[in-house]
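The chain that follows stands alone, in the form predicted alone, written as structure tokens.
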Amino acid sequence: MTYEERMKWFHEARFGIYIHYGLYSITGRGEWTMYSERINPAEYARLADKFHPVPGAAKEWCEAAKLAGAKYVVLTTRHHEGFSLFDSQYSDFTSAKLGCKRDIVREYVDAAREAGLKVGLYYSLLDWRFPGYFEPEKYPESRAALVDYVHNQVRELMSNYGQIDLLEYDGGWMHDLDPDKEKQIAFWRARELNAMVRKLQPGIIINNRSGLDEDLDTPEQVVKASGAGRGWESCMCIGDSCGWGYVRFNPNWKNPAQLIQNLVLAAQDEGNYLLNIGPMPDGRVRSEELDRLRMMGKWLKVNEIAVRNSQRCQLISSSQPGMVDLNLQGGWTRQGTTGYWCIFRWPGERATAVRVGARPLQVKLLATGQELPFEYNEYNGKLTISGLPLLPPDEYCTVLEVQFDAVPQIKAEAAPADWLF
């Protein structure tokens, strides 16, 4: 299968939901609690007795993702703490053998498929319980055992749960943060590992966190585009970036407008937005997250054509530093010769775009189909749209659909001072 064939559904989707859930959820202090507080593994393992997600939790996660308008989901099958949410022959520290004694990954993949969502699995390469990760020269047997265990568990995940659409590695960095990629690749035997994954799951998409580039770049907490033709996915929390897993007291929630803007700015440069939720200790999704997901889904129901399968758009927007964007009005996405002006900060009765390098043929409010009058100056590329309502039709982001006579480009300014005269 070619790269383009593998990535087709991913580009069409543009939006997914990340789910961080594990023993760390019980602590209420985030997924790094074991390491950041240096909790001994034996002491930390006692949390497994309290791990009892309610029946149907996985179904609730997938229903929440569908409510949000997401097309795929990604679950943490095992985070750095080492607790596997699946039945593994290579570990006794699993949800199938302790606590609830259930295979949560099985429940999740079944729920995702029932909801019509593509299935993604997150897997941490590192496991804090192995001293050979921290000091591989001092504990070579532990290091070898860790890598063998990783390969065996990834094989289980790729073999036991049907078709897996996306594999998101994490934790592949060296403990000393050595930036040498070849060292990282050698440590995890990453080429061997990913060859095995592709043999078992020929159509799978793999991210770039095993040391190898593979299919997908995954910047965290920032919308940062990769080069043209390269898949990328901005992974972001709804709340503070310090905690992906459940954080009991997390006052800095992003509002729906911020979340929708991030989605649009990712789509503008052919990227995806993977938005994280951190279920509570019992596996339920808290109301603060559900409310925001619901608002995103409501917006996407009306405006999804501006996001799904979007193509790169050169027209001036707030995501391009140094470019003029009158009134900081928002970002442009594109489908062929149709541009979608996603206006974040409503300008009032008239909106103006500059340096538009294609002739507009028609302008409409996307939500209603109402045609709008406009003027276009072919010499300087200035597009002025009038007849807009004084107040924003959508409180978060109103979209104008603009049909052009060609793919819209940024118009060059041969004489940058001409507009002064």
Contents of the next structure:
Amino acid sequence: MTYEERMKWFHEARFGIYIHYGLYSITGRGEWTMYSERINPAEYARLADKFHPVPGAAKEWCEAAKLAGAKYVVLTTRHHEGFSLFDSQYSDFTSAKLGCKRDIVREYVDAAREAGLKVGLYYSLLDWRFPGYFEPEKYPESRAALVDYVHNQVRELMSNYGQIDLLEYDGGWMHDLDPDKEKQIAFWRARELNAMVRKLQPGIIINNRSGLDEDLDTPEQVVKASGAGRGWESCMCIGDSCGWGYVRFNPNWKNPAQLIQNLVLAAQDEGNYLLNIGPMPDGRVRSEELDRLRMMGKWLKVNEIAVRNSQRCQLISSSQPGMVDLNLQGGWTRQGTTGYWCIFRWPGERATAVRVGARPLQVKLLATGQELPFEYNEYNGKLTISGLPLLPPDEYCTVLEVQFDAVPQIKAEAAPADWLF
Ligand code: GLC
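Here we have the form predicted alone; I need the corresponding form predicted together with alpha-D-glucopyranose.
Once more the chain from above appears, this time first in line as the rest of the complex follows.
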């Protein structure tokens, strides 16, 4: 399968939901608790007795993702703490053997398929329980055991759950943070690992966190575009960045406007937005998250044509270095020769974009289908759309659909001072 073929659904989707769930959820202090509080593995493992997600929790995650208008989900099958949410021959520290004694990955995969969502699995290469991760020279046997166990577990995930659409590695960095990629690749035997994955799952998309670039860049907590032709996905917490797993007391939620705007900002550069939720200790989705997801779903119902399968649009600043002053009201996405002006800062009755390098043929308010009058100055590319309602029809982001006679580009400014006269 070619790169384009396997990336097709991913581009169509543009929006996925990340689910961080594990023993750390019980602590209510985020998924790094074991390490940041240096809780030794024997003590930490006691949390497993309390791991009893309600029946149907995985269904709830997938329903929440649907509600949000997402097209895929990604679950942490095993995070850095080492607790596997699946039945594994290579570990006794799993949800199948302890606590609820259920294969949560199986439940999740079934629920996602039933909901019509593409299935993504997150897997952390590092596992804090292995001294050989922290000090490989001092504990060579542990290091070898860790890497074998990783290969074996990845094989299980790729063999036992039917078609997996997306594999998101994490935790591939060296403990000493040596940036040498080849060292990282050698440590995890990543080439061999990914060759095995591709053999077992020929259509799978693999991210870049094993040290190898593979299919996908994965910037964290920021929307940051990769170059043309390269797949990318920004993953982000729905609260602030202090934890991906459940954080019981965190007042710093993103508001719906920020979430919708981030999705648009990713879509305008052909990237995806992977928005994270951290289910509660019992696996249920908290209301602060559900409310926000519902808002996004409501917006997408009206405006999804602006983001799904979107193409890069050259009418905005982010893909144009040095052009940060252009068309700042919002983002621009594109489908062929149609541009979608996603306005974050509603200008009132008229909206103006400058240096628009294609002739507009028709302008519509996506929310109502209402056609809007416009003027276009071919000389300097100034597009003025009038007849807009004084208040934004969608308080978070209102979209104007502009049909052009060609793929819109930024118009070069031959005489930059001309507009002064
Ligand atoms: C990180 C963090 C982790 C989180 C992840 C999300 O690298 O270590 O806790 O799961 O990114 O992508």
